[in-house]
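The chain below stands alone and is given in structure tokens; this is the form predicted alone.
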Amino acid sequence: MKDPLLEVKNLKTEIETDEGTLHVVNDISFHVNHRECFGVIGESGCGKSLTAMSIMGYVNYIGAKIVDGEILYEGKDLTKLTKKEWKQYRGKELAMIMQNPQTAFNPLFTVGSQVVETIRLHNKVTKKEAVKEAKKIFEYLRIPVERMNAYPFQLSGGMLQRIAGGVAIAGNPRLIIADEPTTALDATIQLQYLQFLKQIQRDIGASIILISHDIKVIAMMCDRIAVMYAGRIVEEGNVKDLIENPKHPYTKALLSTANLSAKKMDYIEPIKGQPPALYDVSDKCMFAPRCEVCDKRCIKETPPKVENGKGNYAYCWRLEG
């Protein structure tokens, strides 16, 4: 078998705050095949957007710094580059699809103008290449090629995100990492940009990590899920394997939530309590507070990683013996 495109290994992200330090990404490790879809779910601020921006290189523009770990993409430690050598990286290798389209894009300058001048920063072309490369990515879209000339803000959300999945597409990157695409979308038109997202998959040859808290998302689009809480990946697997026997208590509260089975409006139990906050980061489960099943061990040590077959596994004292 090939090595992984992308190697996540302890991976730790931190923000200084003037509370304290948070923990945001904490001690995390996972792989992305190629050619496959990676996703990652979890509630709001488990640190799934975290995770994205540190492998994008982004961290320090937001105020967080990673202060332990490796992220490889072939090999090579990603956290080691200079600014000077990411340039290298993003858009060519990695690209990232924002969740919310109105932000990926400048209000001044039309949709068009902004598609160009990101072909042509990764690509040694002239003006008049790059627009004509422009056009054909408008066409890959189904877009018609007038609306190049549009300005955001006369776009609608679906056609900003597709948009931004075509610059995402114009460097020809072997990795696409695409965080909440859906969220700012209709629930008309979420599965068309779904369907976009493989079909792109399949025509580039793309690795995709997909982020979201949305368990029926990930459940159509993905290979294999990372279940990530409070920092922390409680859970990684084959999604069918996941999605029909978990071992975590979360992954199983997450999945009852979801409710991926009723064919209609049924009552839905949701998970009690809160997520912890991200200061605190001693020995012992983050889910234990919220658990109905922990005893001891789990208020007071680290859970072990549990092997359940097949690359699966789970952190649990409950799946110990």
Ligand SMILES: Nc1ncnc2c1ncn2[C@@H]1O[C@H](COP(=O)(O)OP(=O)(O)OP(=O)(O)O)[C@@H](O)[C@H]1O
Given for the second form:
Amino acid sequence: MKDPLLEVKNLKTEIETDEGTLHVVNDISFHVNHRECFGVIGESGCGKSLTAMSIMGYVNYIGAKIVDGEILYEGKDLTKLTKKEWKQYRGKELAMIMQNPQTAFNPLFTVGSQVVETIRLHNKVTKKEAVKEAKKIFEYLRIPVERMNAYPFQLSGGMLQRIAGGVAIAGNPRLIIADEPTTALDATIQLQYLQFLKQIQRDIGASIILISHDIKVIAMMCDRIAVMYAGRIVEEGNVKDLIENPKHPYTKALLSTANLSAKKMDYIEPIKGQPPALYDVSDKCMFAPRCEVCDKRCIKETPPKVENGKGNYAYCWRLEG
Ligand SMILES: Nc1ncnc2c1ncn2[C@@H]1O[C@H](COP(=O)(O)OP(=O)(O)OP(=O)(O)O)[C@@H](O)[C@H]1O
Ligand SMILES: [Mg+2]
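Please give the corresponding structure for the form predicted together with this ligand, as opposed to the form predicted alone shown earlier.
Then the entire complex follows, led off by the chain already shown.
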């Protein structure tokens, strides 16, 4: 079998605050195969965006730091790249579509000029060539080329999000990280946008890491899923197994709050209780205080990794024979 495109090994990312160290990404490992869509799901604050920003090399810009682990992209450790080397990777090999399209654009400039500038940032091309490339992107997005002269406020959220996606693929990246790409969109536009993501994945043969709160979005789009809780992955598996037969009590709780058969793409209801503060790095199961089947071992010792033979696994004492 071909090696995975991306392999994250024992990644730890921390943020120093006045109150202490926040362990926002706490020893996570996963891989993404070529041309697959890998989903990351979990409640707000569990470290999904910090995982994405760690992979993209953005954490330093927001005051966080990778303190351990490896992020191997085709065997090359991205955590060791210099700023100069990053220029060869960002936009060309890996690209990220940010959460909010409104903030991705400067309100004072036309969207066309911003697309052109982004193309020039990632490619050694003349302005004329970049304009030509930008027009191609608009045609690909099926957005009239005249709309390049519009300012962000003159376009709908859905259109802006598509343009942001178009900019991300301008360099034909092989890995696209889409962080909550549909949060800012209403239900019908959400669906269209997800179809658009699938289409770009097919057209450029990229792999996608799709981050979402919404299990329906993940179920529709992904091949495999990692479930995150309090900075850790608690379960990983292929989409069908994980949804039909979740193992970890947190995954079960997440799924039971979502009505997967409903047509409406609504958000999941919160699970009772609050996730723990990320200052705590004790070995206990982080979900134990909210878990309905928790026992003594769960609050004392690191839960074991229990595999089921198909690459699926969950960290839970209760799954031990
Ligand atoms: N710059 C920062 N300074 C301090 N804490 C931060 C900072 N950025 C994120 N955090 C904290 O790190 C944790 C992980 O944040 P992250 O943004 O990765 O969560 P998330 O899973 O993406 O949540 P959401 O679903 O709301 O986007 C959260 O507890 C958050 O409050
Ligand atoms: Mg986030």
